[in-house]
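Take a look at this one chain, the form predicted alone, written out in C-alpha cells.
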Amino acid sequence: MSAGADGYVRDLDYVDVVHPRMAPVWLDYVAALQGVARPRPVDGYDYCDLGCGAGLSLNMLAASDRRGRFVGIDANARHVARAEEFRQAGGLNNVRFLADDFAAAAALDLPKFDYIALYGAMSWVGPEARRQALDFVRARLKPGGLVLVAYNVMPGSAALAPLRRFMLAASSPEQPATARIVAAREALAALKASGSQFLRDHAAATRALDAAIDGDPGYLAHEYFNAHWHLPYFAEMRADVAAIGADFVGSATIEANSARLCIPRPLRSLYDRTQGLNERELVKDMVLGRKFRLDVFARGGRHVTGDAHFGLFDGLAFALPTRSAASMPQNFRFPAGRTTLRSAVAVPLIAALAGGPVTLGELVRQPGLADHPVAEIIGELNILIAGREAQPARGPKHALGQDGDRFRFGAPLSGRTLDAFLAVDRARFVAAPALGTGLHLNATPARAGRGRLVRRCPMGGRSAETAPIGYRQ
C-alpha cells in the first residue's frame, strides 16, 4: 500500500463528501446558543479547512457565501487536484487549495483566520502531525475565532478498534489499498458467518462490519487503514486544544448541547449533580454512544446571560429549508425521549420561518410571538434545529439581491454536484446562499430526476430551486 512518511493512505482517494455544519453560520449559532460572547467578523471573514480532502465541502461553502475567503490545505496532491476541479467547475474565485502537510502549512503566506476546521484530520494522523495541526491553529486563529474539531472519540468507538485491527491483520501492508480492502472484506464476511461471540457482544462492531463490507473503498481506506488511529476521550482532546488557547464552546450536533434533549430521565439527577465539564460530557458520550464528536472551540470570549445572551443572535437568521409549515411535525424523538413542540409558540414560529430567512429580532415581533419571552422562542427554535427541520441561515439581506446575482455565484457548482452525485447521498448537495452552506437534497425528490430539481435560470447558470425548499436561494 502506498503511504507517505506519516503513514497516511495515498493510493486511494477519500470520498467526495459535504459537511454542512462546517459552515460559519452553524459555528456562530453554537457560540450564540451557548452564550459565548466574542468578537465577530465585520467585513467578510477568512476560513481554513486543514486537511480538506477532496475539497467538496469547502467549495460548497465558497459557492454559498461570497463574503468568505476560503483556504483548503491537504497533504495529498491528488485530493488537491480534485478540489481544484470542483473549484473550476463552480467558477469560484474566493477559494484556493494548497498541497502541503501540517508542518509546511505553518510557513505558508496565509492570513489570520476567523474559522478553522479540523474535520476528521485529528483521528487519522500520528502524534507529531496532531501537534503540528494544533500549532497551526495557535498561530493562525484570530482572537474570537472558532475552530471545529471533529474526531473519533471514546467510549463510543471502543468496539471499532479490535475490528480495525482484525482488518489490518487480514492483509499485508505491502499490498495496494484496494487489495487490502478486498482481503479485509473477505475476512469480515467470514467472521460474520462464524457466529462470532465478539460480534454478538458488540452491536456497534456488527454495524460497523456491515458498513465496511458494503461501504465505499475510499472511505474504508482512510478510516481504517492509515498507520495511525487516534481515539481520545473528550477530556483529552479538550486538554490538547486548551493548550493552544482555545476553550470548549459546545457541539455542532445541536441536541448534544441540551440536557433536556439528550439526557434520559433515569440519568438526569446524576447528570445534574455531576460537577466538571469533562465528567458531564462523558455522561453524554455514554448516553449517546457517540463515535464521532463535532466540537466547537473559541479563542477568547466570555459567557453572558439575559439580554446580552439574546444579543449574540444578532446577525443570524433562521429558515425551514426543506419542508412547508403545514407538513411540520409537532413531535420529535431525541435521546432523552419524545419532545412535543409548544403550539402557542411553535405555530406562529413555524409560520414565520416558512417565509424565511428571518432574524430573531424579527421573530420576536411577529404576531403570536411578541407576548412570549425570548428564551421560549429560542427554546422552540432550537428543538426545530436539533430535529433537523430548521437551520441557521445568513439572513434576507444576504440571500436576495438581483436575480442573476443570486443564482450566478452558487449555481454552477450545484449543477456539477448533481451531475456527479445524484445517486450518492453524502454528496447530494446544492449551494444555498440563503443558508450560507450546502443544502442536502433528500433521496426521494433527488431520484425523481435531475430535470425536476435543477432548471435553467435567466443568467445561464443553474439554480437548485426545488418544490420543498420554501424560499428562493
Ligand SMILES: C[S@@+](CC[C@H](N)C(=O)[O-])C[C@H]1O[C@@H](n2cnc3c(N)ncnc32)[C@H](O)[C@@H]1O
Contents of the next structure:
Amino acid sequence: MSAGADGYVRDLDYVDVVHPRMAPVWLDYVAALQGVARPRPVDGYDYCDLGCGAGLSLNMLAASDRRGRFVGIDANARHVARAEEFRQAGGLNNVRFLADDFAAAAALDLPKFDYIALYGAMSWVGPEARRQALDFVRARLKPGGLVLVAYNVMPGSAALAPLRRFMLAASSPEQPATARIVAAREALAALKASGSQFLRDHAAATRALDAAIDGDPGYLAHEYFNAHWHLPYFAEMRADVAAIGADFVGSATIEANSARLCIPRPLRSLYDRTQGLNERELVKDMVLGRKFRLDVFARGGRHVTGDAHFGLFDGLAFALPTRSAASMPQNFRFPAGRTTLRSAVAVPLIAALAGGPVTLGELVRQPGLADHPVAEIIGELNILIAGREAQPARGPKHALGQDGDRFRFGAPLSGRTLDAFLAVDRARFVAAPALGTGLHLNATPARAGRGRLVRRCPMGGRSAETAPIGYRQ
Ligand SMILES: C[S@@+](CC[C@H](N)C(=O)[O-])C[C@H]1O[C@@H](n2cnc3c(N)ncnc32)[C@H](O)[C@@H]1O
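Show the form predicted in complex with this ligand, please, the one above being the form predicted alone.
Everything in the complex follows now, all chains and molecules, and the chain you saw is the first one.
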C-alpha cells in the first residue's frame, strides 16, 4: 500500500463530504448556548481547516459566507488539487488550499485564526502528527477563538478496534489500498457467515462490518487502513487540548449539551450527582454510545450565567431551513426519550422563525413570546435545533438582503454557486448563505437544476455522523 512516511494512506482519496456543523455560526451557537463569553469577530473572520481532505466542506463554508477568509491545509496533494477544482468551479476567491503537512503548516505565512477545525484529523495519525496539529492550534488560534475537534472516541468505538485489526490481518501492508479493501471485505463476509460469537456479543461491530462491506472504499481506506488509529476517551482529548490553552465549551451535537435531552430518567440522579466534567461526559458517552465526538473548545472563554447569558446570543439569528410552520412536528425523540414542545411558546416561536431568520432580541418581542422568560424561549428553540428543524443563521432576514431568502424549503436554489457545485461530479450539497453553511440536497431534483432540501439532513444528523453512507443515499 502506498502510505506516507507517517503511515497515512496516500493511494486512495477520501470521500467528498460536507460537515455542516463546521460552520462558524454553528460553533458560535454552541458557545452561546453553553454560556461561554468571548470576543466575537465582527468584520470578517479567519477560518482554518487543518487536514481538510478534498475541501468540499471548506468550499461550502466559503461559498456560504463571503465575509470569511478560509484556509484549507492537507498533506495529500491530490486532495488539495481536488479542493482547488471545487474552489474554481464555485468561483470562490475567499478560500485557498495548501498542500502541506501539520509540521510544515507551522512555518507558513498565515494569519491568526478565529476558528480552526480538526475534523477527523486527529483519529488516524500518530502521536507526532497529533502533537504537530495541536502545536499549530496553539500558535495560530486567536484569544477567544474556537477549535472544533471531531474524533473517534471511546467507549463508543470499543468494538471497532478489533474489527479493524481483523481487516488489517486479512491483507498485507504491501498491497494497494484497493486490494486490501477487497481482501478485508472477503474476510468480513466470511466472519459474518461463520456466526461469530464476537459479532453476536458486539452489535456495534456487526453494524460497522455491514457498513464496511457496502461502504465507499475511500472512506474505508482512511478509516481503517492507516498505520495509526487513535481512540482516546473524552478526558484524554480534553487534557491534550487543555495543554495548548483551550478549554472545553460543549458539543456541536446540540442535544449532547442538554441532560434533559440526552440523559434518560434512570440515569438522571447519578448524572446529577456526578461532579467532574470528565466523569459527566463519560456518563453521556456511555448513554449515547458515541463513536465520534464533535467537541468545541475555546481559548480564553469566560463562563457567564444569569441574564448576561442571553447577551451571548447577540449577533446570531435563527431560521427554519426546510419546513413550513404548519408541518412542524410537536414531538421529538432524543436519547432521553420523547420531548414535546410547549405549545404556548412553541407556536408563536415557530411562526416567527417561519418568516425568515430572526434574532433572539426580535423573538422575545414577538406577540405571544413577550410574556415568557427568555430562558424558556431559548429552551424551546434549542429543542428545534437539536431536532434538526431549526438552525442558527448568519443574521436576521433584514440584514441578509438577498441571502435571507435562499434557504427556504422548495425555493429554487439556483445561482452560480449551486450550478457550479452540481457540475462537479458527485456533489450533493449546496451553499446556504443565510445559514452560513452547506445543505444536503436530494440528488435527483438537484440534478434537474432546482434544489429541494432533504428534510432530515440540513445539520448533519445521519448524513454527517455516518457521512459516507448518508452521502450516497
Ligand atoms: C479522514 S480525512 C478527513 C478530511 C476532512 N477533514 C473531512 O472530515 O472530510 C483526514 C485528512 O487528514 C490528512 N492528513 C493526514 N495526516 C496529515 C498530516 N500529517 N498533515 C496534514 N494533513 C494530514 C489526510 O490527507 C486526510 O485528508
